[in-house]
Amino acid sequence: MGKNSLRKIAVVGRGTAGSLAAASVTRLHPDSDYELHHIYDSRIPIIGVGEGSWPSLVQELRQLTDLPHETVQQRLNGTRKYGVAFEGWGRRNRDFTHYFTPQQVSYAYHLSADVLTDLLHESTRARHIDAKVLDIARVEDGAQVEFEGRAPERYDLVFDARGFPRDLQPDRHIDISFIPTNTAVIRRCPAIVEEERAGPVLQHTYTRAVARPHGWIFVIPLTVHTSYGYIFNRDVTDVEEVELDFDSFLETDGVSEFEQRAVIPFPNFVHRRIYNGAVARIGNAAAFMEPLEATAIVSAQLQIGMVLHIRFNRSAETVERDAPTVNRFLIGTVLRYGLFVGWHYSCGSKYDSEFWRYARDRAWPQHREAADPEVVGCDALRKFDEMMGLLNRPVIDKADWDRMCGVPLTSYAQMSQGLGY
């Protein structure tokens, strides 16, 4: 099995990809004797804000841990996530909810981004290496780490966990620029939600997701402090405008005191070689798009794991032939994850600002010639257009109840409702 190939892999990043990988690759593979190196430059700091997640990552962390769930959600200084509060979104000029699926029941995750690494190292048997990586190739038989300051190194699968690319290269990055934010404002505020003496936080929260002039703002409740984030377009709007507005809103929502934490400009992208059988991009690395929907972890959920399952049981003989298959799937969920958020923006909001004339009418269009079958190598825009053509269904039959583009049909329908779509 495929498992005999995967005497030595690396992990490459500290973040809560690379950190998910570490622990994943220790917890699921089937042997004791092979070699797991984590690598990661210390000189590059983490930068802990609120994020939010998915419910999958609920039993995950059970099992990565071996912790129960109301410990896990304590060491993350965590609420329960039961979906985005949309307030001032769509055409209906009112504020409505999506909810995980079954409503009420299922919940994800409020997070601190730098205690959940610190927990999966935990749960990691590695070797850890302080150094800084110059390159990750293809080799015959595995992949190449080129190191500063130390002798390259060969591995049988390698974890890029590096980030985001400097720019975007038409050849190998997919630009989904039907997004259309770019820039995250990040503050730390005081929490909202009391922490509990004898256990986790039971009260359900929800992501607020609050449509403004310039963009919006997340709010996401923890334990020890509200992560708040204003994600706007710095090429339409000038971040002293946004942090103005920032401030106004903080007041009005009777917040009296803050901690800058950082400007984060983000590409939205894809990148075109997610995985090619010994390297396999993984988190912010392999595409990223802004936080409305909280995919980030989810994506990097889904790209280590079933890049784990293909290596651990397929044989070595099939790397080659499965590569493109998997490629495609992953860059097609990613692209749909990408379609369901820029979609969001298709019916405005309460403002009639520059920007969200631009995220409707100039952004949201580009959606079809990005997304294009023959420009991107799947079928992510025919399954988008599937799922929108149910929901102008007048009634859905029971057969497509189950349909998926990235979120279930639930999922458009919920949002559906609420946009005025």
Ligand SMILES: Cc1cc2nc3c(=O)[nH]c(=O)nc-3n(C[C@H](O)[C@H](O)[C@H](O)COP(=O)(O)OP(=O)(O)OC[C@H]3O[C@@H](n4cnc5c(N)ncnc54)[C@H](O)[C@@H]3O)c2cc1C
Contents of the next structure:
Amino acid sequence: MGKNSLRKIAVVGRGTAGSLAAASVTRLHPDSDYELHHIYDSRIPIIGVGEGSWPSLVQELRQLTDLPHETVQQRLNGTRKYGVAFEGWGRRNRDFTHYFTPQQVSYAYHLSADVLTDLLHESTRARHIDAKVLDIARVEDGAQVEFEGRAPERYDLVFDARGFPRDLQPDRHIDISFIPTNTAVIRRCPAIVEEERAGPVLQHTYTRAVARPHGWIFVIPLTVHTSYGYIFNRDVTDVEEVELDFDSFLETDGVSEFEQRAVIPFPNFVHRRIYNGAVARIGNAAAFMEPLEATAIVSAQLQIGMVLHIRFNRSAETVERDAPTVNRFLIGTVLRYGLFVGWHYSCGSKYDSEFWRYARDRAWPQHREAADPEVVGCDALRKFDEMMGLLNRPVIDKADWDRMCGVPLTSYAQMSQGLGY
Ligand SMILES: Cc1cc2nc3c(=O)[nH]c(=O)nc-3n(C[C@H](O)[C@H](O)[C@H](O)COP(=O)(O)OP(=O)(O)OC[C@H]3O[C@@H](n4cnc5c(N)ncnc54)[C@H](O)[C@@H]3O)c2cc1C
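Output the structure of the form predicted together with the named molecule; the preceding block shows the form predicted alone.
Once more the chain from above appears, this time first in line as the rest of the complex follows.
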């Protein structure tokens, strides 16, 4: 079995993705006789935002930590996220909610990203190496990690969770800038949920996604503070204009104090080689898109789960043969998330501003070219078109109700209704 070929594993990076990977290897490796190295450079900070999630994280953290749900939620300063509440999006000029399914039952967490990594470290058994990694290269039967000031090491499998690539290169990355935003301004404000005396907060909460003239603002309620982020395009709008509109939004929202946290530029991309048999890129090293539907942690979960499943359950001889299929599957899934997120902009918003005209009329129409199967090597666009086809039918057959394209048909249907698609 494949587990016999996984005697020495490395995880590079200690952000959300790397921490999930290290805890998952610890939990899922069927033997105790293996080495896990958790490598990170303590001089390079983690992104530390990423406070929304999908319901699969609730189950996964329960399994990885062996702690009851209630304890996990409290440790994360968490609240229960039942969906995303959209304000001002689409052409109908009415607010609506995208619920997880089943509605009002299934929930995810709003969580503090920094304490999530702490929680996962407690469930990880690994040798910790604080060093800068210079290169991770495929070698015969594995991968070699080159360090600054240390001898290189060979591993059977390396998870590369080093965060965003420095720049996007067309031969390595699929550019998905049909998603029209590329920068976030993050602010932290006082908590708005009431903490329970004993036990987790049971109140149903939603991530608010509020359309604004220059983009949109997320509002994420945690027990210790409320996280706000203004997501915009720095090539369309100056950050000063965004800050001014952010001020006026907080004022109308009744928030009188805030802490300015960061301005974070981000790329929207999918790596063409997420997995090559010995190196698995995960988290922001594998792909990224703006946080409108909180798709980053769930993507990392999928990447880690898929790679470990294949490597533990298939024989070592099939590693080379499996790699392109796994890679195509992982690219396809993230690209489907990307198409789902980009589509949110297709009906504009209540603002007829430069940003919203750019998003609707210039950025989104590029999605067909960007996701062309000839260019990306997977059928994400065809699957997305099939979803659009289903939404346009007068009746959707019961046989189709469970169809997915990244997310379930129910998510597409709710967004379609809300946006006025
Ligand atoms: C504005 C914004 C909002 C977001 N909101 C959400 C959300 O609501 N939900 C969600 O799921 N996600 C969200 N995300 C995504 C979130 O950033 C990721 O889920 C998460 O941070 C994963 O990051 P990572 O672990 O891949 O990388 P990082 O957090 O960047 O960690 C990188 C790690 O690699 C190490 N490292 C880097 N280079 C080297 C090197 N050369 N040698 C050794 N170590 C190295 C660093 O020390 C660090 O430990 C958001 C992102 C942004 C920008």
